[in-house]
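One chain follows as C-alpha cells, the form predicted alone.
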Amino acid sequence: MEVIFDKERVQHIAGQTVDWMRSIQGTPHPMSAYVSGIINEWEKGGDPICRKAPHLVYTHLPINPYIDDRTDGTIGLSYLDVAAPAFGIGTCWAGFIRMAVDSYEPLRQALEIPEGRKMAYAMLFGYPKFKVNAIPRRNPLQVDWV
C-alpha cells in the first residue's frame, strides 16, 4: 500500500490520467466516447479525476502470470473506506486512475509503483469540505431466507 500526502503530486497524477484520456480519444477503447467532456472540464480548471482531493492511497500486489486477481488489495481499501468516517475523513474510489494505470506508463511512473507489482485499486481521501448531517434515505432491505 502506498499513501501520497502531497497535494501537488496528486494533481500531477490527475493530469497524467487526463493525458491517458487524450491518448484513447478516437480509438476503439470503450471509454473513448466519454472522455472528451472530462478533458474539457480539466482544461477549464476543474478536476474531474481527483476532485482536488489532498491525498491518494493505492494498493498494489505482485504481478503473477497465473493469477490476475486484485481482490485482496481492493478489500484492504474497503476497510479504509468503512473506517475513515469514524475519524472524520472522507473517501472516494479513484476509478479513472485505476482504468488508466495498466495501459499508460507515464501514470505508472508518476505513481512510482514498485517494479514487479501492479495496482489493485486507488482511493482519494481527506477531510470533507461539507459535513453530512443525515444518511441518504434508502428503500427498506428485503431479504428472503431460503
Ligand SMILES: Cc1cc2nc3c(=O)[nH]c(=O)nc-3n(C[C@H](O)[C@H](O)[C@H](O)COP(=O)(O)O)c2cc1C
Contents of the next structure:
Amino acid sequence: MEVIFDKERVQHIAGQTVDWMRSIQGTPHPMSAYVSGIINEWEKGGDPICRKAPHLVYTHLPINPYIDDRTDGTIGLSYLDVAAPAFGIGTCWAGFIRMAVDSYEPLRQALEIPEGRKMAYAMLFGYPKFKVNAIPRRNPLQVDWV
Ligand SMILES: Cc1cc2nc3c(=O)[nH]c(=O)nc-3n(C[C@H](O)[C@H](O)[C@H](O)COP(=O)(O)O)c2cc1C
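How about the form predicted in complex with this ligand, since we already have the form predicted alone?
Time for the whole complex; same chain goes first.
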C-alpha cells in the first residue's frame, strides 16, 4: 500500500490522468467518447479526477503474467472505505486513475508504483468539506434467488 500524502502530488496525478484522457481521444478506446467533458472541466479549474482531495492511497500487487486477480488489494481498500467515517475521514474510489494506470506510463511514474507491481485500486481521502445529513437514496437492491 502506498499513501500519497502531499496534495500537490495528488493534483499532479490528476493532471496525468487527464493527459491519459487526451491520449485516448479519437481512438477506439471505449471511454474516448466520454472524456471530452472531463477534460473541459479540468481545463476550467475543476477536478473531476481527484475532487481536490488532499490524499490518495493505493494498493498494489505483483505482476503475474498468468493471473490478473486484484481482488485482495481492492478488499483492503473496502475495509478502509467502511472504517474511515468512524475516524471522521471521507473517502472516494479513484476510478479514473485505476482506468488509466495500466496503459499510461507517465501516470505509473507519477504514482511511483514499485517495480514489478501493479495497482489493485486507488482511493482518495481526507477530512470532508461537507457534512452528510442523510444517507442518499439508493435504488432497491435486486437479488435473484437461483
Ligand atoms: C469502483 C468505483 C469507482 C469509482 N470511481 C469514482 C471516481 O473516479 N470519481 C468519483 O467521484 N466517484 C467514484 N466512485 C463513486 C464514489 O466513490 C462513491 O462510491 C459514491 O459516491 C457513493 O458513495 P457512498 O456509497 O458513500 O454514498 C466510484 C465508485 C466505485 C464503486
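Residues that one form lacks are left out of the comparison. Bear in mind the structure is a predicted one, so any value in this text is a computation, not a measurement. Here, rigid core means the biggest group of C-alpha atoms that superpose within 1.5 Å across both forms. Positions refer to the first chain, counted from 1.
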Rigid-core frame, C-alpha of K129, shift of 2 angstroms or more between the two forms: no
Cα shift of L141 between the two forms after core superposition, in Å? 6.7
Residues present in both forms, rigid core superposed: which consecutive runs of three or more show CA displacements of 2 Å or more between the two forms? 133 to 146
